[in-house]
Structure formats: structure tokens, C-alpha cells
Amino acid sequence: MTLLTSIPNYEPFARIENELKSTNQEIVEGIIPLLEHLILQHLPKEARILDLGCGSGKLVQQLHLRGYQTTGLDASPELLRYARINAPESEFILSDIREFDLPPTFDVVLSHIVLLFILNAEELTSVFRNVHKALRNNGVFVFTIPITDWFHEIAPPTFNHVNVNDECALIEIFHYKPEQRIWEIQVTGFELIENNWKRSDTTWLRKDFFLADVRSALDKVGFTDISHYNFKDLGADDSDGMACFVCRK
């Protein structure tokens, strides 16, 4: 297919990103839980999980040392670097989400906090085919998504994401264009290098969907048995209005 639309530049921002976002202790005491209710109960020992944009890999080592047979797919080479050395047992795979083509292999599909880069309903659906394809028969996806109708309820036009540490900090700045239900988002990072601070600015867009048209997308490749959850259904913070999918082939 012909991309729409260009995916996040991470290359600047990876030593940033594995340093502040997705800790081990957050995947480990937030992600992991709802997944082991969602699914990992359901699940062999040994069953073969795809992360879909995987980026640093922490969540594929987590599943990884509870016995699965792991594999990560993410476009960024440099985030990957680091997925190869937070996850050295697991295999890596470099692609955007929008074109992987993978055989039937997995028993499992996983996407968090990934597919609100993805900006139009038909390269969504281009993604949750290539899934489809990838999954075993009876196979499960389970991803989150912004959903515009509880999103807009509680967010306002604008808001930030700041997070720091000793050697690395990143601030996040959305702004809401109505119109096109996207969120611009500011980004500034600052690395300590050498006793130097590097500064690295770009701008990421966020999409918002219905809720109606994602399980229209899901549909039209084929999926079924299609659950979604508000994350305070889950017990979870739901302050990012996002949906929690599972879906069967």
C-alpha cells in the first residue's frame, strides 16, 4: 500500500525514551496485571506473543521471563538497539506496523499505546489485517487505542507529559485541532553527553477514533468475538481515554 502519512521520528528521542517511558516497574505492576487478566491466564507456557511497536523491549523481556516465546516488531532501528540488549533472548523484527507481512505463527498479538500514531481509518484497518494475518486460527489481539468519545470528556485542549531523571528529560505538549480529532504534540528532549546537554525538538501527531470505527476496521479484516474496556473498567488510570480491545480470529 501507498502510506498516507509519515510515523514518529524516535531515533533522536530512543536513549530518552528506554531511560523515562515504560518502566520496568510500571509494566510490571500496571501492563503485566491487566494482560494477565485479559489473557496470560488463558495462555500455555510457551505460547508464541508479538508485540506490535515494541520500541526498547521491556515489555517482551517481562512476558519473556514468564516463560513466553517473545518477538518484537518495531520501524525504529535505534529503539531496537536497545529492545536487543533489554531483551537479548527474543527476537526482533525492523517494520512499520502498516506493511509487516508474517506467517500465521503467533498465538498472540499485543499493542499498547501504539496505534495513536496511526492518523486515518485505512491505514488502522491496513494494521489490524496484517495482525489478522500473523495470528494462528482462534489467535488473540489485544491493543489500546484513544477513543474520541471518552477522551473529549475528560481532557482539556491542552495538557503535558513531563518526565525526568538524572541524565535524560522529555516534555510532551498536546494541542487539540478539533476539527481533524488529532493532537499535535511538542516534543522536546535533553540527554547529558559528555557533561553536555543535547537538546532534540520535534512535533508528533495523535489520532483520536470513534469507538464505532475501530470495531468497523476490526470486522472488515475478519476478526471476531470483539470486547472492548474502558481502562477504569480494569481498575487502571483512564486519564488518556483509552480503549482496551481484544479481539479473536
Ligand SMILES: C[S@@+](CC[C@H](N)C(=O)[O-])C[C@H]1O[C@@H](n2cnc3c(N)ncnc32)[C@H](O)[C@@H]1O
Given for the second form:
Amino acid sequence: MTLLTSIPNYEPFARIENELKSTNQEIVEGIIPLLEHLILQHLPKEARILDLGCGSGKLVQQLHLRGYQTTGLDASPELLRYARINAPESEFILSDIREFDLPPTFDVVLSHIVLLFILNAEELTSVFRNVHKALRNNGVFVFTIPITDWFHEIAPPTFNHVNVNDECALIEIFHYKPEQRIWEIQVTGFELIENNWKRSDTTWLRKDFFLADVRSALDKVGFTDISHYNFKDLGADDSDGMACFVCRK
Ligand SMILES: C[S@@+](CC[C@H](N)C(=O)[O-])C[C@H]1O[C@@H](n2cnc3c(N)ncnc32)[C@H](O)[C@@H]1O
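Next, report the structure of the form predicted in complex with this ligand; the form predicted alone has already been given.
Whole complex next, starting from this chain.
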């Protein structure tokens, strides 16, 4: 049996993520129009959609509001607790995306800002195999993943993401390890609890993949009609090397 690499610890940051990340405005004005363009316009209204690495479930909620049958899957119990509050009529599954096993009932599987946490090609292939199995014939997989071909040469040694509101703050400092094409992300969160600031710290790892490796892993498990887009070409100001892939079972 192969031992899996560790998953990022989101538990101490669940409230902070829920308050600061993937806001409804970002989803409604950014993600939904993009999905509409790529896939939703071709789907029947009752289509079944699985969001892999759904976090606090805000995309699941917005898709449910548009009439789709939605399921979210994530490895973080605390984020799923928020997801069940945000999207009470949707189904949620606690699982690792490298190990889930669902019957072929989904028309679409989505995964946004999740596969960057898969640290090698073998585990990426396992995720793709699980997705392929969960899709109906002709079903579509849409996902984002960072591409080293586009970012390695221009990657700064460090960059930051900072999100703040009155009660929460999240600081992510990315440090590049060029030999492994991995980013070590130092994460610090603050949340106000009964007038006291609670601080949490952890480290997450982000892996950047070669385009050819992503395509060959998709190909290997049986996906067809594989296309990819640079997020910059899809209108993002700053893509950090992120690609959006679309492929079909
Ligand atoms: C950056 S958040 C993105 C959440 C959501 N997709 C969004 O766009 O807001 C990454 C999510 O991936 C989940 N995740 C990371 N690795 C995972 C794994 N191996 N299995 C299941 N979930 C995973 C985390 O728990 C977290 O909810």
C-alpha cells in the first residue's frame, strides 16, 4: 500500500476561510459566469454536480440556487460544518479526494483551488481515476491547477495573499522551492473570539505541475476532449500560473 502525503490542515482556519475566502460576490461575478461559459449552458437544469474540495460550500450553495442537484466533498470536518450551514439542502461527504469512491451518477465534477495540494503525479492520477469513475458517460470534469511551464521562470522567491475583515485575518506567505517546483505556504490566521484575538499557524504545500504530466494523467485514466486555458486568458489579472482544464468521460 502506498502511503499518501499529508493533507493541508484547514481545521483552525475554517471560520476565517468561511468569512474571507470565495465570497458570494467572487462566486457570482467571477466563477459562475466562467462555469456558465464552459459548461453550465450545455447542462439540463436538473443536472448533478459534484464539487471536489468544496470548502465551506459557497459554490455548492450558488449552484443549488440555480436548480442543480449538488454534492460537496472535502477532507475538513470543520469546513464541512460551515458548508452544511451555507447550503443546508445539499449533500456533503467527508472524504479525501485521493480515496473517494462514488458510483457514476454525476454530470459534472468541479474542483477549484484544490489540486494544488496534491503533491505528486501518482496521487493526481488517483484523483483523476476517482473522478472518472464518479462521472456518467459523457460527463465533464472542470478543474484548476497551477502549471509550472508558465510560472517557474517568472516565479518570485516569495509572494503574499492577505485577507482581512473586522473579526478575521488570513496571511499566506508563499516561498518557492524551485528544485521541487513546490511552494511552502506559511499560513497565519487571526480570529476575534469574545474580545480576544486567537492566532493559528500552519504550513501548507502547493505543487506546480507540468502541462504534459496533467494531460498524460487525464489520458491514462480515460478522459477525452482535453482542453486547457490560462486563467489570464479567462480574464484574471494575476493567475499565479493557474490553468483551468476541461475534459470529458
Ligand atoms: C483553497 S480551499 C478551496 C475551497 C473551494 N474549492 C473554493 O474554491 O473556495 C482548498 C480546499 O481543498 C480541501 N482539500 C485539500 N486537499 C484535500 C484532499 N486531499 N481531499 C479532500 N479535500 C482536500 C481543503 O480542505 C479545502 O477545503
